[in-house]
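The chain below stands alone and is given in structure tokens; this is the form predicted alone.
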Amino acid sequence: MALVKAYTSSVLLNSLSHVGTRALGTSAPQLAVAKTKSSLAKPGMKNIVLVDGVRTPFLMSGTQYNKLMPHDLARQALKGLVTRTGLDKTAVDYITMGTVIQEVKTSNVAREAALGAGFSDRIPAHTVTMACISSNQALTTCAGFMHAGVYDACIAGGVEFMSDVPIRHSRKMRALMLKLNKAKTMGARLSLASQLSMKHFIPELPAVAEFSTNETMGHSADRLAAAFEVSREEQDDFALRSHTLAHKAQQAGHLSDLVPFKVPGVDQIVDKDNGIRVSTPEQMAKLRPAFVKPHGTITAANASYLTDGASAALICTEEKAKEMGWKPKAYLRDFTYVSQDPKDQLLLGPTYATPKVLEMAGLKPSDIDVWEIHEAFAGQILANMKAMDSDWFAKTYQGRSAKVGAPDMSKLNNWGGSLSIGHPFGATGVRLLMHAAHRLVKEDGQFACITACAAGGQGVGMLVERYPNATV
């Protein structure tokens, strides 16, 4: 049977029933209890640190970054990082960025990247692409080549640039322009341009749309939540928690991930985030709904939102660390990739990335300390949630003998999430894993884990353990 059919059965929704709503308090978390398990550190392999890590501010689409090209994005985030560290250029041996839609001038933007931030050119630069969770896998494929012994220190990072997305001519007239490059008279020219009519001037618009199904990424957010039973009220509920959250961190000088930004053509520096808005339940309910309409539950209030933004961090191994004086926040410890059906199980990542990478370093969700989970849709985190905590759905489609259970929601994305800061697709994997460091120092926690979904019913799950006397 259909998963999305199993889901609306009595049985699935009798075993979640007491799930509920956890309550979605925005007052200041508890500290964490202190730890007594060992380090997550493994006899006979390399330690990896993050050293630090930056972001320009993540902008609404549209707004101040409009006249700028991906790669002037990622420059800004990699030269960020080169003064906030004080790094010398030269010590660095590869960079990785991940992005989404790529701009077709700058393919590889990582390398345009790079060198117009004045990295030497015999410093190799690749970009690497898996939806949402692009910059956590530049995070790791960096962190594979110090396992392997072949680099010490990398910079790994993202963009995201949808102020200017690719429009692509129909394929009628792109057949027909390739034809005219290649006729050698006037005459074949104009045979081929009496072909023209009104449809070859068609456009096809990017979507946000998995190839494999054709359905948006929204449209089945709203079909897992209605599966799951998360009602319009506890979407906008937690949208607002997450809103009130990330204002709350932005005040307190929180995010401190956040670079400024002198944007040419800008009057003033960009210096923070410019889609946190607290609203009111009141103005919430009054959105229509956004892809399944008249009845859908998700609106623009609960959904993140198309964002600009890059982001940048130097990982390496821990004796580089020592070798150049340099200062980590964390290490960076087991992690797992995870896929699954991508059309009625697109957004479900994290329910299966989270009992996977917690069992590889032997951990319980109650030794986490920091839980950052990207925030695609309200929807979508509240329907993860509610799976995690569902024995019949570890049994039935995971094939486990129990729950995982869900995060405690008081140590869940604490400073907001997705929905409030902004989710450029290639660059978020990088703020989760700067916030999870932070927010270990500020809450005098051990452990983090950070999860993801992605497009394609991807998803990653990764571990970060606070560093001895790291500081923010």
Given for the second form:
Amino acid sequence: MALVKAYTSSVLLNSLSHVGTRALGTSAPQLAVAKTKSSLAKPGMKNIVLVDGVRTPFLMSGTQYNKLMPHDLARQALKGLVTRTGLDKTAVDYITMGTVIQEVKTSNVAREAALGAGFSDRIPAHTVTMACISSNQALTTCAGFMHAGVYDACIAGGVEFMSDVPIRHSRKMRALMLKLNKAKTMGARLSLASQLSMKHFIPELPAVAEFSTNETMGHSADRLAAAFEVSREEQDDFALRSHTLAHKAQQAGHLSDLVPFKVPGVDQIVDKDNGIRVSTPEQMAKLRPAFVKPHGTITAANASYLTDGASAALICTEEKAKEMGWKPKAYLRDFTYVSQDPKDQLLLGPTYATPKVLEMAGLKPSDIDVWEIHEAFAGQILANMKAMDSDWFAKTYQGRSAKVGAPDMSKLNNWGGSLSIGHPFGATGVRLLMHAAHRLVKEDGQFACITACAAGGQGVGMLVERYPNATV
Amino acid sequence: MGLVDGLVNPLGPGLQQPDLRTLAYLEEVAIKTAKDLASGDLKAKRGPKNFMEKAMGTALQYDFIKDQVFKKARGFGELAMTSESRGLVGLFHGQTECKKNRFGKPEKPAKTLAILGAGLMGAGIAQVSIDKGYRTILKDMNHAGLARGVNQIQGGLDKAAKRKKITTFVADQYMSNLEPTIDYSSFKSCDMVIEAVFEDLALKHRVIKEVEPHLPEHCIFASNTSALPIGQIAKASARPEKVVGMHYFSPVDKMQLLEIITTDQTSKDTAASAVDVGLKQGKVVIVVKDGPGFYTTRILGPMLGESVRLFQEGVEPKRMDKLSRSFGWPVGTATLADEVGGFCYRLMWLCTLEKISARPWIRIGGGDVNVLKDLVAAGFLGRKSGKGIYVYEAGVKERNVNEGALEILKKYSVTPKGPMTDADIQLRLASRFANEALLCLQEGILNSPLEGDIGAVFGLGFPPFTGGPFRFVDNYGADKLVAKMQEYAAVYGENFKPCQLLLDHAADPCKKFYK
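The block above covers the form predicted alone; next, return the form predicted in complex with its partner chain.
Okay, now the whole complex, with that chain kicking things off.
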């Protein structure tokens, strides 16, 4: 077991040096190994393309964004998309955004954001929720519209804002207040008011735990890491890798999907993510476990942090792009969603989604040049890698004859991931897509696979194909 | 208690079987903890954690207190070797045996159950089915009855959630298995119908005729009757080989026993299926043949009949309860009579059965049947009607004896003819019970003494420490019991006539029900 750990750690650290050494992409991809397929286009099926996508800087919750409301972030992303693409604000047919912690006043945040960003009020908009894969859901919902021929051009994005959360009055208090509202006479009101007790004043915080199992995600992830024998060292190393690669990418200017934000009430322009922090293994080892005490392995350093941010992408049919003179960056190809037991397989979405989407497309893991996998916790992503590398797991739980095959570490999250850049739940999906599309160009690849887990025990798998002559 | 310093969480699917990996994880954590303790990184917190523990710690320093506590420990050691413990151990083994299906695997294990009648029993049977994964249709005649039943089930699940036995989420998932309805439209996908309507033969006949046309060929019809002969019920069925009795005990979610009754026509597969469902519902199952009162209802009869005679002879209800409880009954005989929903009601109805089954049944006799008639006429039916031998008032702990019932008993009072010592009263009751049980084995109603003991203890509360009526006979000594019964028979007649099986065991000291 020590050998395996040493191997994994060294692979992790080695991959740091291998990354980014390829030349900037030319128009014709230079492939080392022949692909199973030359393209994922399917006869009779429309080609849906990604024109471009942007995001606001992702900031730790409680920092410069803390006086905003969620739709402020979302509309900033939409405005940024307009600026970046030169989009006419009447040119899209539909807008969908994903979000998780809902601000009750703006329950359809997509609509409020669209109006706030100056889009035509004739463009319908709706909001979706699917935990961490909400903006993936926004993307595929719009793709669905376009495949069905209902719309030709859509904006899909997401937002999350946790500097302010819906803290509610207790149910008792709410019931009392509603009754008070209906009481007509002073006498009735006084008699209701006399029911007030200390208990009424205990607030109800937004749930941190899975509704069906009452277990917090960090606790579940720690158990998952233990089940897959992922050590504390491996997790700290992976987290360090994520921060290091994100920092490098930041310096090299790869994080170009970011649009600067002049936040009202904040003097300095916010133009970079503020959660990227390159530490040392010694410092990380000092931290105490956050969820399972005292022997857990997940700490604040190897887990993603509460983040505020928003993202938005313009997707359309290939015909529409040609008609409008838009230059696509990638094709959105096959996608799928998966679902498992929320108690013991909460975060194994990628393990189930990856083989499914690859089979749909007729590809093998070795065909994938760029992997973008959501990093909820280092322990979670490593557990998924080990699951995909396990014949026993594949046979016992997935009904497969052999293991899926873990993604190549040298192709995985090369510009950092959710651990370092941050994870505004609703916005991450589009960020993964933009990293995938841009990395395909810069690393000279053809196919990318995006996969993520989500609360509720669900997951997504999406395949992206580089568009001919795409540039970043 | 301070035995455990730390816990590890159970793990889910991973690189090996979850339970194996969890044990390996436990080992890893233990080793790391030991290393940390050795290096000083971790400090053990062993002192008393709260005030209670500190107080206990201080108190136990005094010998006098220690002795009081450890007296019990010595007592425990003594207890472990007595016949009582053997009785209980026997019951444990019996319980394990009765969790096996001696009819083999059913051809088509049931997936969907339908319960007719959303009353106390019907709703209870539904409650123990929905949490075992059965799709359960609950039918009643009208919405009011149905709502009452559904509320009962919801209440039961809410209580379990409150006590943290299950989460509310899981309770909701269980409720999703329940399909309340007032018509038969969903019965075409049903594998087993359990009828729990009123105890009236004509009504049950009507119900069978009504439901059978809606059922698929393979569907089994089970009746929850506690005494109506299954053979009689089956007369209205077009498929008598599919008819079986499934006698549940109230409250269904707490009483472990299920008494299954087969007729000569019941097929082996039907029996296998009924046992299979009962076991999946978490019950301990005994399978008996069809006969008046089957097993459990029948063996209670003579004892309750004897109790009426004892009341007439002047034994006070509270004394009767005290004596029966000290004999080992969890519930005193007078209270038991009230609990079984009006024993008088039941005894009278058993007398009707005598007529139905055309069998002379002197054996339930003992007391004057007019006592029963008067009690019923006065509405003293037991707990259900608020008044029986005792008065049942909400919020009153010490139950008062029902003056009205006492008057009726006085009206029929007789001078005691036989011995009236405490031990005799206990034995008069127990011997009639045990004798009837042995008679059931003799007549082939029961399959084995083991099922007889389990049925008596888990269904009726026969003193568990005796291990059941058959083990009681073994321990007391069949010959001694026969001698006592003949003593009582000399005074009271036929009621105390020992059955042939008991006489055989008395004659041969090597004959025992258990080795």
